[in-house]
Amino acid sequence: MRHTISLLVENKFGVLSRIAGLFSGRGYNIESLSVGETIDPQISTMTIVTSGDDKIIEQINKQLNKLIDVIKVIDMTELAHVEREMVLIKVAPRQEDKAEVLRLTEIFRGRVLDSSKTTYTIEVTGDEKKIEALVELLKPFGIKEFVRTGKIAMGREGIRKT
């Protein structure tokens, strides 16, 4: 089962390396990873998506809690939370398909960040299913490039305060 784990960590050199090393050293895969500074520049939030059975996820959480730079570990999977990803997609539609690509972008509440004679670069944020649905719909129009962030997640009110 996929799990979304949110970490509060010290914002200093080597923390990401130690956490990534913990995963690689034990053979656990990181499916996505996002890191960013919080309102306190001394602390960062890290969101990791990984997979495993209950025993593996418990081991991951215990190992993360042992790291000195980790302040707090929250497995968001079972908690009420909101999550988002962002994707940038460069599409090269034929002239007769450009209106349809723009229509799909609007339906998915995306926006065109850049356009050229042959391409549109589209930005979309949303949950994983929304992004995957748009990508599938745009594939027939000729996706040239595709860049996707890792998932970010935040507990709903009362879950966590930073």
Second form
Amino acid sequence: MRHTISLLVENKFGVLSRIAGLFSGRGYNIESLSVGETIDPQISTMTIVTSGDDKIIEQINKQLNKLIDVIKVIDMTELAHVEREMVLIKVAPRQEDKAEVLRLTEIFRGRVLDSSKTTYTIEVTGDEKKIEALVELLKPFGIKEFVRTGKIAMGREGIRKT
Amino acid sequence: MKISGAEIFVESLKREGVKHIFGYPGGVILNIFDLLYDDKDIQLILTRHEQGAVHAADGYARSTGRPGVVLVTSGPGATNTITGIATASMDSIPLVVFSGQVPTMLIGNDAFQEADIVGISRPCTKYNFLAKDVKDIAKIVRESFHIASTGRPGPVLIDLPKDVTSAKAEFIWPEIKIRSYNPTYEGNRWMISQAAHLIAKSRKALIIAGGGVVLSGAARELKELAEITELPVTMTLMGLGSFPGSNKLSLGMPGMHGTYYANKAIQDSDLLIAIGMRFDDRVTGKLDAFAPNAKIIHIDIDPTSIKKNVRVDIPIVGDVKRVLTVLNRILKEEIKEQWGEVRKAWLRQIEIWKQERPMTYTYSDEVIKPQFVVEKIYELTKGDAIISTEVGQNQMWAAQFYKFDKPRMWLTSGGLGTMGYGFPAAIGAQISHPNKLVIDIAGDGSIQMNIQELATAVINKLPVKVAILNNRYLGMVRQWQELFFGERYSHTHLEVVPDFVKLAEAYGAIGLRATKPSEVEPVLKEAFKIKKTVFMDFVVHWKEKVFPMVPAGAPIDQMLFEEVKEKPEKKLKAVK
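To complete the pair, please output the form predicted in complex with the partner chain; the form predicted on its own was given just before.
Everything in the complex follows now, all chains and molecules, and the chain you saw is the first one.
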């Protein structure tokens, strides 16, 4: 099963490598990883999407907890949470399709960041399913470039997962 | 007053109580070596290879319980430490390894003797640092000793760039505060209580004690637990000495080369009390078939060790000594169970297994059997010696036929299985125990991996004894080839083995040789009398194998034993 794990870590050099090394050294896969500073510049958050059976996920959580630079490990999968990722998509539609591309962008609450004679660069944020749905719809129009940030996640206050 | 980074470093080591450092000099670390040249408080033991330095520090740490300290230069000096660091990491040994590094402005430029040792050592250290600022040195030294020796111990590496050790700053001895590092020492009280009740209900329980008992200093508490509960104890390779091997409740070692009765007892037990051990594959054999009827209580300071390999019914995260103290109190004061006939029946069954297949070997009057040498060492030392081993058959025979009654007297590379470990480890142990008999039980293959440390032993006047069980083969691999590869001895016959007597003499040590069983005892006695480094070359039966043996991947009660001879020679039972 897929798990989204959120980490609070010391913002020091080498920490990312330690965490990535933990995954590669034990043969676990990282599907996506995003990292950035928190309000406190000495601490960073990392969001890691990984998958495995219960035993593997338990080991991943324990092993992450064991790292000296890791302050907190939260398996978001077990909690009510919001998650987002952002993509930039460069589409090159034919003249007659341009309106349809713009319409789809609007439906998905995306924004056009840049346009040229032949392309639109579209920004979309949302959960995985939303992004995948838009990508599927835009594919027939010709996607030239595609960049994805990886997921970030945050627990929801006062709500228990049912 | 501002002082140099090197001076801050040396002062910090003194504050940590360091008396001995094992090391090897080089260009970028000279600032520190220069200071140590005439220092009265810290002695630097110069080894002949950086790997030797790390194993020596490791032997020092295992025999004393205090972190071993290593100081080497950058590049090859640093990379040569990796095998030693990985060895310590696998066995949870506290080490603090300082490596020199090229000046900060050259880092990343492929400078002469530059290696990214922080990157290289990351997977095999508990933690590592690059000291980028002279002001951080004292803090880093303090934190590294703290991290290495608390929680589950392990090696810590600190990389010291040359310009940082020559820059100046005020010496400030800081308080330690690492917000993200908080090992759990106290076990969950409710879980411990559950464990006590499970023990009370069990009919055929068994204690498996691992290296964690030794590391935690919990031998007394373990003995008390066995006595209160009247339960038998088996000790893993790393756990030997955590419970007296000569005690009637001792079952010796379990697993691949463990005793028949330990393995039978595990497979038949209804409860395993696993203490400070990690269910290594050499202990469990085929996992699906391991202890099929047993519930498992697992006590360990490292939560990642629990449920990693086997299912666990009662996990207890905490320091073994503290957990056992609470567990023993509950058993004594709240449960107060007298097991009587239930335990007697279980111990009777174990006694039957002991009689069925005791630890034996076939003695010969013609050729020296390696087990005989180990037995004689035990008999002559009465168990009062620090024993290190290399890796392979020599290690297993030492584990099987020497009885360890006290912790920290047994130094062996359990997890990584590092050939070349034993001799430098013995040197480290002898440095910390100058008046103790220290013996490395070696093979002719393994001893050649760090044989250059003869110079270290001789120059420091260390009376280390090395008993080489010389069969001219990489014996354990040869054994596998014999049993599983149709006797195709691909590259395990060493053919040219040095004359160990002459080699010892060439370094200024003493060399002795025994080629017949009758010479074994005189050679050992003579060696133990000599207050110098001695190599003993025991020319042993080349075909001798380590039995019992569980083939890799088989259930642990499916063991191979020594083949029965048509005309059985005199059977000699292991020394009691």
